[in-house]
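Next comes just one chain, in structure tokens: the form predicted on its own.
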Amino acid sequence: MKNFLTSTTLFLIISFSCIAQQKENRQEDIFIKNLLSRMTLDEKLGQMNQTHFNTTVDSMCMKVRKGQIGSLLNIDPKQINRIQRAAVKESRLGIPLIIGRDVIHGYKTIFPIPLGQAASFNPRVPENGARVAATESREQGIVWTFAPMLDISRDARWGRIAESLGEDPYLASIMGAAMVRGFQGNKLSDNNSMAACLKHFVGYGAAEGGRDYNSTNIPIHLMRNVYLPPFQKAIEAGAATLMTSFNDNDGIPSSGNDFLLRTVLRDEWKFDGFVVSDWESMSEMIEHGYAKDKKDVARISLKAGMDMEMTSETYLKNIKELIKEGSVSVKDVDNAVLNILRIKYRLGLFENPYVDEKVVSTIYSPEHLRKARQAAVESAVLLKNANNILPLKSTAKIAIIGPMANAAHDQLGTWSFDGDKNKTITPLKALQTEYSTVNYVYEPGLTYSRDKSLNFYKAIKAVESADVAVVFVGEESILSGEAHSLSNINLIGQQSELIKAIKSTGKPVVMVVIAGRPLTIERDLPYVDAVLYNFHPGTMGGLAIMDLLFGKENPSGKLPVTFVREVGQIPMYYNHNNTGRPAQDWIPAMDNIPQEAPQTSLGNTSFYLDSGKNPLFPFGYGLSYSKFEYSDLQLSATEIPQNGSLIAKAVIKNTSKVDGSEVVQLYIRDLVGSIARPVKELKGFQKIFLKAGESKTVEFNLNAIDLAFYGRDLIKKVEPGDFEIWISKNSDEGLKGRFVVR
């Protein structure tokens, strides 16, 4: 009876739930539609056109009584209210504007990057920091904001992959959606809650030689089964809004490329929000080629399914136009302007514009600054420590080296336009507040990270007087982010020279990276005891790494990216395809290449001769202090139908005497398909805690629904056939089991 109770009162909730939300359903497409019915074209051009503020307040609001402007980029918080009272009360309609900023990951409290982020594999780190990010922005007026990015990274020279969740399709979903329900919350019109913006739509991430805006060639197979993916995952989640990407790809520019916008976007996927362009995105389809002016340009976008254009005002000066010659019709902008408002209506900026001056501020708060201080912890990634170097003794002298030690503004990464570098607390300022006991010298060695003096005398001397050599080096963090790409992803200035002068000392040396990026470390390694990375950690970055150099944290991130050995591995990922002559265990060094050998003595399979097969770290990397062993791996079927699933478990065990968090990692392969299938793909993870001694059985639910694909005929479907499964530590290794679908 009992059951039948719990049973028949969720049932009511569930259907009261849904009759509520059918009611507010129809209330907001009355109001827009009705709204949408006493505009003008102008008015209604107005709400497709987003203006950057570049010019007084007067002249601001000027346009905006006159509708001309539906959203306002990069506005003084402080002049948000007076602009909204033009839209609001001096203009016809009264139809407030959409506010949006690039708070990528944070607004003040800065996190780590997105990059590093991802590499906690730990979907609350995302969330807890677009919840932050939201909460601060929602109180300055800020309501929409450009994140996240959701690009499938694969080359390290591309700038923007400091602004991405990786290069594995399954984590950048996980992580992605995360973020969306950070910034949304559970209802856009609360008051700690933003509009999130999916970008860029799609595959910018793959831009020839890791130039950035450069052209794509992504086909339709990888672009449905690697690219598209974190897209429609994050659209499920909620996402409010989409942003096209600035490529082409294999000659259609994205702002202008109506099988993504509307095929895929509308008709498969039911998104009801808006679509943005990126800046001036549209009108460069003229560079491209693709449209002849500008007015051509405002027609293929439209047609195409542009909803709102960012700073070009091709809109604005040539749908009149366009509609007169029959080009466009009203119903084109009806459509558009509707998804606009839809968006505005959730944002309870009907009700709510302006921006309550008398709140209490909750940016830099306790709260906040705890939970990047966390993120920060948890985005790192242990990769090397020799002889347990790591954590160092309380009791030990500490050299502090390197141009990244005290680097305020560097620390806070890419997209951080609005972080305070006098809140940020670096390595050393992290010695000087919570450390203050530790008994260090600081001689920095070099002054910034492209710094080409090779004067370490002083640097050298600190060295010699201490137990250990903490080198910070990196990356500035204008080295990375948009348009900042690279052909040369090692170490930059003479920050390798330095290491091998700390070395030289025959002290101990921890090197400690703060960087946009995965760098080309290999030459640097045999100069280090230790390495901890960390990509870009944020406000509190300082404080969580001496929290983890000295234990009070334990390592826990693991790396969302394959880190190469030199630039000419690049594109190298874990979830490749497999070729005919994929490479034997066996590679030759160079240097043991007999002269004259013959030609076909090394071998005819796929390797460099010069750098072999293997990355330097695969994808899923990462130490602890801790020892984790995996055993006993159990599938609960070794066959399963196409509609079936099976459970897949593991005992993983803490061998060590240290507490600590592990990510356990499901990978699949599928060993035959209608097209090739890569030689791994993630699946699953959990991030669990283990007290020293202690085991724990990891169980995973696999679906088979989990191993559709799109195939040979681009249906996506599970293909019956032979699989191999994976529970391991990383994409390299692990407990090995096979398993059938019928």
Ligand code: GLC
The other form holds:
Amino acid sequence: MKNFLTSTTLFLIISFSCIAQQKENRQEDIFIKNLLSRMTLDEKLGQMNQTHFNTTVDSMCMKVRKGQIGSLLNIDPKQINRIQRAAVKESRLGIPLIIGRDVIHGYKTIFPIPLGQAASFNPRVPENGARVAATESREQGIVWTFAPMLDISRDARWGRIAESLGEDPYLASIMGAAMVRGFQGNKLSDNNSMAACLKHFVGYGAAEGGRDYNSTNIPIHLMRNVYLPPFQKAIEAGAATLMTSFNDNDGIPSSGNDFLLRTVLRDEWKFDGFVVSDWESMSEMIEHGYAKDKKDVARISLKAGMDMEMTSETYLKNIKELIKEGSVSVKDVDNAVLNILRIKYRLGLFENPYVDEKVVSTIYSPEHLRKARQAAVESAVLLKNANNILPLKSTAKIAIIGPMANAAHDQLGTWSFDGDKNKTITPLKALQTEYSTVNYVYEPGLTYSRDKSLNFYKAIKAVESADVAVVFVGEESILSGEAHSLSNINLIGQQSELIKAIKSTGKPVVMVVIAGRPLTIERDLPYVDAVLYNFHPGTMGGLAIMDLLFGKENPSGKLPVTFVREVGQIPMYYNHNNTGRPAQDWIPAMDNIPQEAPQTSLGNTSFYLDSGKNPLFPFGYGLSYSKFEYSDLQLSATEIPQNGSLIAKAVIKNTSKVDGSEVVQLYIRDLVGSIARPVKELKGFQKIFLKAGESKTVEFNLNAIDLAFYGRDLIKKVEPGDFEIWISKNSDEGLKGRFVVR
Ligand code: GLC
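Coords for the form predicted together with the ligand, given the form predicted on its own:
To see the whole picture, the full complex is given below, headed by that same chain.
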């Protein structure tokens, strides 16, 4: 009887909520269509126009009163109410503006850059970060963020890898959806929610040569199986908007690509939010050689399905003429305007357009700072720890060396222009505050990452006076991010020379990297005993690093992107195809190749003579102060139907004396497909906590449908056949099994 009541109650709850949602949708539809019916064509074109603060407030208000602007981006939050009043009180229809901003990894409280958040392999980290960002932003009147960035990136030369969630579509899907949930909360109209914007749609991270804005050449199968899935998952999570990317893919700029914006986004994914261009990405179609002039830009973009134009104003100035000549229709305009009004409605802007200037600010609240610190702890990756030099003894005298030990601005990373560097807790500041009992001496040796100085005398003396050296190296924030690609990703300036000089003292050396991308650090490894890698860890990064160095926290991060040995190995990523000549285990070290070696003596397979076939560190790699042993892989079935599933489980034991967290990863390989399939694909991960000596059985439920992909016929389906499966600690090893899909 009890079960009957429970299921009946559940059914009624679900039914009533569906009815309520349908009622809400109807009200929304009636409202926006009624408003549209009262708009002039000029007012419609105004809604499709987003501009930035390129004039005085008065002249901006005048344009707003005339209905020429629907959205503003990156304006001074202190001006929002005044300009919003011009829209709501002084324009003919009182349609509120939607105010957008690049709140990528925090508004004031800055979290680790997204690449770092992905390294946590804990969706709560990006969800919390986005929640904090939305809370701090919405109270300032910023209701729309241009995040999450979901560009899959397999190229560390590309500066915007910093903003990405790494090289894997599954990880990016999970983390991107978590960010959408964090930004958008329960309801877009809540006073701590903001509309997410999935960017950059699509394929921007595949820029040829890793050079930003460069062309991409992503074939349709890779597009369908790697680059599009994170966007689809984030839309399923309810994302309100998307932004098109700068790149042309196979010659078609995304801002004019109707296959993407109509066929995929609207017809297949049923997306009902709106699409905004990137900054002048529409008018740049002239530079691309894809549009003749601005009128052509407006025609191509509107026909392709672009709803809102960021900063290039071709819609405002050309659509009326295009309608007159029949190149586009009022219906095209109406569809775009309805998409925009729909999101403004859902944001509650029609009822509540203004900033409550009396609100008690949540900016830098203790709770926000605590979450930022925890995020930085979980985002750090321990890459080396020879002789367990870490964690450091609290009684040791530490020499704090390097240009990144007290880099308050750079620690915040790219896209943090609202962060206040005076609030940054650098590693040095952490030692001057919470860790003031530590006995340390500070000599940077270099004043900034690009410093060319070779005067390390003071730094060496400091190290000689200490028990251990901790060298903070990496990148200033300006060296990654948009338009900041590098062709050489070694430690810049004289940082490697500084490390060598410190090592010459004979003291143990810990290298702490604070950077915006995976750097090629192989040449530095022989001179250091431990490496803790931080992707620009944000406001609380210094405390998080000290928490980890002194063992208050145990590192748990895993690499969301492959670390190559040489920049010349790029692109190198774990989920690659096998090729017809995969490199074998034996690779000749170049110096051992005999002179006049016969042509085929080295084996005709896929590797580099000088850097072999493997990266420095693989995707999913990360050490801990604990030791985790994997054993006893079991599959609930070795044969499943195409609509079936199996349970894969293994026992994970913490064999150390230190409690710690481990990211247990599930990989599969589809051995034969209608197109060649990757040698490994991440299909699950679980971050578990194990006390010293504790064992836990970790189970993954693998549904055959999770193995579906777009095959030769471009139809997404499960293809029967043989599969391999791993439960592992990274993408390069693990407990291996096999199963068949019938
Ligand atoms: C930039 C970036 C985009 C950003 C937009 C607004 O050029 O490509 O990511 O959101 O312009 O600042």
